[in-house]
Structures are given as C-alpha cells and as structure tokens.
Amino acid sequence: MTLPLLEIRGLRVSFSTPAGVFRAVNDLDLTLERGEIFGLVGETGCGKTVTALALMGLIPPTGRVAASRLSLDGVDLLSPRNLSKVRGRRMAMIFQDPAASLNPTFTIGQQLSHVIRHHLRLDSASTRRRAIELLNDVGLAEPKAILRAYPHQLSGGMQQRAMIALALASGADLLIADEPTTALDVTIQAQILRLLKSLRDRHGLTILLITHDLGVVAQTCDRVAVLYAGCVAETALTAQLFRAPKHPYTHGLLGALPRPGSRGKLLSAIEGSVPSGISATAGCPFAARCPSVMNRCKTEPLPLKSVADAHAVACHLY
C-alpha cells in the first residue's frame, strides 16, 4: 500500500493573547495523496493559512503547534532538524500577494539563483540554465529578459508565475498555494489555475490549494476539505461535495453562491458569527448557527464519520 505524501493527524495550533489562548486549529486530520490537487476551503479566520504555516514551520513564537502525526513522505515535520531539510527542498509555499513576497531590491534572476544554489549546489552556468528552464516552465515569455527584471517591472500575473518558479526551483514534491489568485484579475486567475494543473500533470506535483472561493475549488481540485473554526467539517471528492453536500455549514456556503437568475436578489446568508476561539467548544463549533442543531450537538464531540466512499462529515445528522 502506497503511503500518502502528506499526513496530518490531530493538528492543534494555538496562540497566547491578552484575552487568553486562541485556538486557531483544533484536532485537524488531513491526508494528501501523491499527484492530487487538494482544496482547503472556508471563510476568513477558519484556520486555512495557519494550517499551512504550521506545515512549513512558520508559526510565530507566540504560537504553539502540536500533533499526533505531521509527516511528509514519512518524514516527521514536528522535528526542527527534519523540517529544515525538507522545507524549500521538498515542500514549498506561494502566497496570495506576490509583490509582497518577492524582494524588490533584487532581480528575478538573483532571487532564483539564490534558491537554486542553496538547494541544488549548482555552478553559475548550470544555475542560469535551470533558472531559464523554470521561467519557461511557468509560461513566462523571454525568460532571459525576465531574469534581468525587478519585481516592480512585472505585472501581477507575471510576478505570481515568478513566485511559482521560485517555489519549484528545488524540485519540490508538495506545493502549498495560499490564495494564489486573490490579488489577480479574473482572466489572470484562470491562467494561474491552468498553470497549476499543468504543473501537476507534467511533474506529478502535489498541491494543497487554500482558498475561500468555491469556484476555484470546482475548477481545480480533485478533493476538498471544508474548514470551520479550525475543524474539518466535511471532506469529499470535489464532484461529490458539490453534488451531495452533507454538513449544514457546507450547505450554507453553497447556498450563498450567486446563481443564474439571482441578479438583483438577496443571496442566502449564514446567520450568526464564527466562535471567538478563546473559549473551548464542547460540541460542534457550528451549533450556534446551525438550522438543524440538536441538544447533543452542543455537548458531544464530533469526529469525522464516513458517509460514502471518500466522503466524511463531522455532524450528528449522520
């Protein structure tokens, strides 16, 4: 049996604040198979980005990360020594604002060369050839000119392509893409999503795609997990999730999407607000907002339950 590329079991991330301990991620379980694009979706503040930062070892000192298992291809990511060996080399991350991620004082070529030399130990000529190959691979025309350009001389879409080239410079197996199209216009968004799918198909790349946009999930992802208040509410094949959602929160998200004929009409909304994360929740974190809430939802913990092949939900309705 082939081991999954990424395995997360019981991930908890918390932060010390003046108001108390803020629980950003609570007992999160996820598994990513090799070569898939996995979507992590949910509203702002649900723990998507914090999960990614925990994987990369980028949680600030005020935070605490704990898990029963956190591994990349069998390598324990909870070990700082192991993490330093695989971060950037076998897993890499791109962020939603490429202009803020690229160093404005160095050319694209200088930044690419630094990453390539650090991880692959190539000589100058081989480093340059590798940089040109990467820029070609992410669809940037005239790569030699791009190498000489500074970030501000590129458009937003070109900057994001350069960021993807930087992330893949060492031949990473796992690419974590945190809202990679948010800062781009719709046409460029579609191009970047096509690029990610093409890279997966050509190189066998595994992608963890973090987004709040269900349209992006529908276009791009093979499987998806819906997060709410730091917990997985539902996970399924993408087609399954859109065809037969189970969790009331997932129903609420899908119900809020604009549809043909909805112009001028009020969109559906989920009443209430997300829990603060400061006070521990005994039962389902969605209970206070759920239209199908039962007494047991407020007190009994909810592990994910399988409801169909590759489809699991954390809800007492099932």
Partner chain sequence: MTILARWFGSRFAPDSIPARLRHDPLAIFSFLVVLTLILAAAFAPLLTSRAAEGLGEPNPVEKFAPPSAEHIFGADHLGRDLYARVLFGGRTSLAMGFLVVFVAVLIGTPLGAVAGYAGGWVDEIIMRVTDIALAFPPLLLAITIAAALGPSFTNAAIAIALTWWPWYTRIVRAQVVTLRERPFVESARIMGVNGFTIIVRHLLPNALSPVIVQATLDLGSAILTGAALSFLGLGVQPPTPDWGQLVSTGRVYFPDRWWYVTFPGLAIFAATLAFNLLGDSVQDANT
Contents of the next structure:
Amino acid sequence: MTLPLLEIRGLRVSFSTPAGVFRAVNDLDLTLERGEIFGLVGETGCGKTVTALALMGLIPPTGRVAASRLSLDGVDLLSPRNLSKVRGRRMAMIFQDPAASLNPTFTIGQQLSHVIRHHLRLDSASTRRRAIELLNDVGLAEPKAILRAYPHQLSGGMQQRAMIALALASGADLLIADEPTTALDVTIQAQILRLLKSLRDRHGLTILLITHDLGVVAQTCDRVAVLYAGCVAETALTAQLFRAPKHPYTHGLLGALPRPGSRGKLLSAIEGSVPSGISATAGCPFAARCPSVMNRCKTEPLPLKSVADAHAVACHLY
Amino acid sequence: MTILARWFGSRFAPDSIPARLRHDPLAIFSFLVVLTLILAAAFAPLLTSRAAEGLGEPNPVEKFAPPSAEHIFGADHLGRDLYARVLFGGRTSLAMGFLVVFVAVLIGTPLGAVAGYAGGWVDEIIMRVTDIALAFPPLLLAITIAAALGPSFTNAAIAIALTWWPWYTRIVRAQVVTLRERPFVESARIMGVNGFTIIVRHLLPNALSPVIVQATLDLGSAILTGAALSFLGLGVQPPTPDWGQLVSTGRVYFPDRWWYVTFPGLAIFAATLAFNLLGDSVQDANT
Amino acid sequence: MPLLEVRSLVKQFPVSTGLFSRRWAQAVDHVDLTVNAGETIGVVGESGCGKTTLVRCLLRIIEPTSGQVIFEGDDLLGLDQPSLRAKRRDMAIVYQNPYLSLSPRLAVRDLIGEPLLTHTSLRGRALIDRVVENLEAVGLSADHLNKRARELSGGQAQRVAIARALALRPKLIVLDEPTSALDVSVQAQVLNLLVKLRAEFGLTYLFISHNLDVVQHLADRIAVMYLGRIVEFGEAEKLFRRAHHPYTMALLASTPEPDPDIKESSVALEGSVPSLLAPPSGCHFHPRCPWAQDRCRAESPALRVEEGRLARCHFLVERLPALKN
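What would the structure be for the form predicted in complex with the partner chain, given that what you showed me was the form predicted alone?
After this comes the whole thing, all chains and molecules, with the earlier chain placed first.
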C-alpha cells in the first residue's frame, strides 16, 4: 500500500472568544489518496473551512491547532519550517470569492509570472510560455489577452479559472478548493466543476473540495466526509453515501433537499439548529437534533466505526 | 483571514461598544481621568475651603504665594487660591466642551439624516449650506460674534458650535446614504412606513455610532477651542474663571510665577488628552 | 381577473461608459406576467437576468421606464404616493438575508409590530397579541418578542421576516431568494413553513430564485429569465419534465443533482452571460445556444405558445419532435 497523499489524525482547532472556548474542529481524521476528489461537506460552522485553513497554516493567532499527525506526502506539516516549504508549492488553495483573492492592481500575467518565477526559477521567456500553458490548461481561451487583463476585466468564472491557474503554477499536488463555485451561476459552476474533474484526470491532481452543496458532491467527488460540529459524522465513497446513508444527520440532509418530485410533499427538515460549539458535549454532538437519539448518545463518546469497505460512521446505532 | 474573521465575527461579536471597552486598559484609564475631571468640577465647592476665591473674590494678602501645603497650586495676582480657580475653571471649560458638542450634534445630525434620506435638491441645499459653514474659521467667527454681541460664555459656545455642526451633518449623511439602500430600509418603505419614522426608527439608530466616536474625540478639541477663545478674552469674563482665561492672565507672570500658567495648562492638557484617548478607544471598539 | 398583471414592463439603467458617454442597460425587457390569486409563480435565472429588477419595479421600489403593473385592477405606476401607500398593505416582500432585511436595532416585537402600527389602529396589548399570533404562525413563540435579529439563528430570523411580511395578511408576498442564505436543513424548515402558510392563509407567492430545485418545490408556474427577457413560461411540472427553450434545458442540466446515479447531462453551456450593455443581436441566447442558426442572430424571436407553454425560440416547432425522445 502506498503512502496516502494527505493524512490528518486527531486534528483539533479551538479559538478563545469572550464567550468561552470555541471548538471549531474536534478530533478530525481524514486521509486523501493521490488523484482523488474528496468532498468535505457540512453546514455553516461545521469546521470545514477551519480544517482547510489549519492545513494551510492560516489559523490566526487567537486559534490553537493541535493534531497527532498532519502530513502531506510524508512531510510533517506540524513543523512550521516544513509547512512554509510545502505551502503554495505542493499544496495550494482557492476560495469562494476569486475577485477578493486576486490582486486587483496587477495583471493576470504579472501575478502568474511572479508565482512561476518564485517557485520554478525560470527565465522570462519560459515563464511566459509556462503561463500561457497554464491558462490553456484551465480552459481560458485567448490566453495572451488574458495575460494582459486585470482581474476586474474578467467574469467571475474566468477569475476562478485564473485562480486555479495560479494555484497550479507552482506544480501543486493538492488543491484545496473552499466553496469554489458558491459565488458562481449554475451554468458557470458546471463549467468549473468539469474543469476540476479534468485536471484530476489529466494531471492526477488531488482535490479537497469543501462545499455545502450535496449536489456538487454527488456530481464531482469520489469520496466524501460529512462534517457536523467539527467532527466527521460519516465518510464513504460518494455512491455509497448517497445510496445508503447511515448517519441520521446524513439522512436528514438528504431528505431536506428539495428535488424534482418533492413538490407538494413536506421536506424532512432537521429540527433545531447547529450547536454553537462553545459548550463541549460528552456524547454525540448531533444528539440534541437526532430523531433516533438514545440515552447513551448523550454521554458516551463515539469513534468512527467501519460499517462497510471505505464506509465509516460515528453513530451508536451501528 | 477576512473569511475567518467575518465568519467568526458574526458569531461572537460582543454586543456593545462598552462591553469591548472594558477590555481596553487605555480606555479605562482615560475614562477615569475624564470622570475625575468632571466630578472635580461638579463637586468643586466640596473639594476646597476657598470656594469664594475660586469664584473670584480677591485675597490680596496671599498675592503670588508659591505652591505650598496651604496653596497646593499656589496663588494668583489677586491672591486667590489657584487650586480653587482651576476647580471652578473646570466647570466653565468642561461645560463649554459639552455644550458645543451637544449643540453641534443636535443641529448636525437631523440635517445630515434628512439630506441623506431625501437626496435630490434637499440634499444639495443642505450640503451647500454645510460647506459654507465649514468655510468659516471658528476663531474668526467667534471674534465677529463677540464684537457684535459682546464677549460671553454663551456667545463663545454659539460661535464654536456654529462652525462645528457641519462635521456631524457630513458623517450622518454619509451613513444614511449607505443605510438607505439596505434591505431593511427598503422593506419599511414597501410597507408604507413614512419617511420620518424611517429616519427615526431605522436610520438614525444605526448611524449614531460614528457620531458618538466623533463626539468623544471632539470634546477634547472643543475644550481646547473654548480655552483658546477665553485666552483671547472672547469667552467667559473675569472674575468667573476658565482654564484658557487663567492661562491667558498667568502668561504675563511667566516664568517668575510659573505656577500661574502651569496648573491651568496641565488641566487643559489632561482633559484634551483624556478625551482624545477615549475617542480613539471608542473608535477602535466600533470597528 | 388576475391578482397581478405585468404588461410590457421595461426598466433601463443609465451606465456611464466614459467621462461623457453613457449607455442604457435594459435590465427588464418587455416582460409580461400574470399572477392569479392563490397561485405561486416562480421566476428563475442567473445573475443579471433581471429577476430582482423585475420585482423591484413591480413593487415600485424603483420606477420602471415603461409598461404597466396592474394589481387588483389598479395600475400601480399611475398611483400617487398616498394611494400607493394604502395599496402596499396588500403586498409584502421577504428578502434573502434576514440579518440585512431586519432593522438591526429593533426587537422582534417592533419588527413585526411595525406593519400593524402603520396600517391598523391596533395599539398596546392588542398589538402585542397580534404580534404573538404571527410569531406562532411561523413556529416561534412569545419568548422571542424581545430578541433582536442578531440574537436569533438564521432560520429563526428568516421566520421573523416572514411573520413581518405576513402580519397584514397581504394578498401578494414576493419571496426574493428567501432560502439562499440558509443551510440545507434550515432551508427545508423554511420551505415547509412557506407551504404551510400558503395553505393556511391562501397566499399568493411570487418566488424569485436562482435555484431551480427550490423553485420547482414551491411554484405552480415558472418563468425563466435570460438577459432581461422571459424565455420560457409554463407549468412547473411540465417545464421540469421537458424544457422547451434551450436555455431552460441548460439550466436544468447544470443544476447538480444530489444523486450520483444521475449523470451530468451533455447539454453543458460554454461561455458566460453577456453584458446587458451589449446584448447579443437577435435572440439574446444565440452565442451560447447549440442550435443557433443565422436567423437567431438576425431576428429576435417572440414568445409563442406551444403545448400550453410560452417559449421564445425560432426553432421551437422544429425542435419539439426531437425533444420528445
């Protein structure tokens, strides 16, 4: 068995706030194999973005990050020196709002060449060639015109493509995409998702796709982890998760989606709202909203239990 | 980081400016200084046995007595205890500061709200008048008013306030112009709520925090400007004391009778600095 | 008589393109729409399609350039301010983000009390009773009376916004992306609530959204907009089963289904929505349409009725047989 590309064991991220200690991520385990698109799905405040920021070492000083293991291709990311060597070079991140991530005062060409020169130390002619190659790669027609363009001259979809090109410029193996299509229209979202899949197919890029949209997961990801209150509730192959969801929360999420055929029926809404994360619970964080809650759910901690090949659930029902 | 800050801020935003100020040592310090000055002015008669001298009664025997246990700030050219003079002078100076800012806010805020909400020609007229008012130098206007109506506390306050309100008009207008487009204002308009109610219920409460910040910062400058007017003899008339006027009279005797300018000067310095520090903290807490 | 009838509504915005030049962006381009009492009309489209401008015009938040908005027999655009204010009793709107649409310094009692204060003579105890009644209708209780919006969760705050809109029992409620800012589980609660309220009070909804799945869950009829024009309008179920306009087909195909067994369809659109300042000639959709021909570039198609549905496409009749397979 080969080494997984990314390994996260026991990740905890907490923030001290005036209201108390907020546990954003609580004992999270994840493993990403090379060349897969892994979906991290959950609602607001489930810790999906914080997980990504922790990986990139971008948690602000008010936050505390701890983990028993955090490694990219065998390199320990817990050491700040390693992290700064790897960050931007072997793993890169794109965000929801590409307009805010691109520097408005430089052209796309200047921003790309800066990254290429910094990481690959090429001369200016090869840098330009590489930049054009990258823009072609992310499906931007007329790359020469794009090189001269400022971010505001591009549409949202084109900006996100440019962001992806920037992220790939250093030759990253792992792309962390945080809600990359949430700000885009559906027809553009479909284009970007197709691009991500084709980058995986053509270059073997590994993608950690963070999203709240189960539709995006179903259409894009190979494997998926459902997060709830900073913990993995369920992880499985995408097909397994959608065909045979095990965790009551996953059940609830899927039942809550309006879809063709749901007209006139009541959606199975999950009652209540996501816990604040300030008060630590001994048992399952979903217990308060769970329709099949038992007494032990409120007291006993629960580890992820394997229920099938590649399918694990954190629930006392199994 | 903005992502995290936004996401995080929405959850744990401490609810009020006072709540945040409680964690800022500088804010607490400057607030205590301000409080001390105000209380000292308010309870001046209880804090000195020479209240009559403070209000202006001469005591020639003690003329130019240097600081001592008897007169901790020394005595002035008429032998009055300077400690008592400064205490009573604080009443005028602080009152001047508060009055000027209060009047300026009272005039400036409604004008700004109306200009921002109504837009169009109403906005145009109010803002041009504001520009004109801003073009008057406060001291020059004060000199003119003093020349026309005679120098007095009220006239000085009016003169300063008349040049001060436009700042509030501008601040409030800028706030209201952005707030006006917000869905909650639109929603009230669609409901048929009238303009006055929209301004009072929906716009002003949300436009006031920068006004509070500005007012706190301005208290210091207003006290300073008030002192400057008194220094020029355009404010409160002797024998009623005022910090600026004390410095003005005392400067003739400097440096031989150094205490005469020093202690009123220190009072002005302390008040201005404390209000500025407090204003800065309020501003930081507000952003 | 329909409750609301929009006739040939046009809204142009001036856009300055240089120091001395400006052009007109046609955000809403001759839109016709009828809403019958008790029915729910969905309006879908991507950003810039004009759906939000359309509702802002028909509530007269902004003044349309031309056209008519006939609400209960009166043309809203011809009304003076007092009559308009009286008419507004019968219309309400729920916005996307309750934290922005609820006045941040007001307590729930004042938020829901405001429409009642404005249009009824209820005061004091009677007013509070009515407020509580409305809170209960949306699944909240008197415990929430003194809370401000930011002290509520997203779902609770949106319920307050709905209660506020509902307070005067308006004839028409415009829902402008009412669940787009909410999490899936909360979105389901709010959608269920909207369905329940519609049945309970016989409400008429005009539902604006970019999310087709959400719109079809609620709407009886759906209008699809593209660059200011309605390109297809018809019964929700039929439209979903078989779209007539190529753009509707593309929208349906692009919406990711939460089911890995339904594979992404082949109708994937290239390019992005053109600028309103320089809309394509002829049929606005032709640069992205896989079936586009010369005629589409030259001539703007009219909305025409085919199989009980309106669609704006030159080759609808020719394409229909192929669509059936």
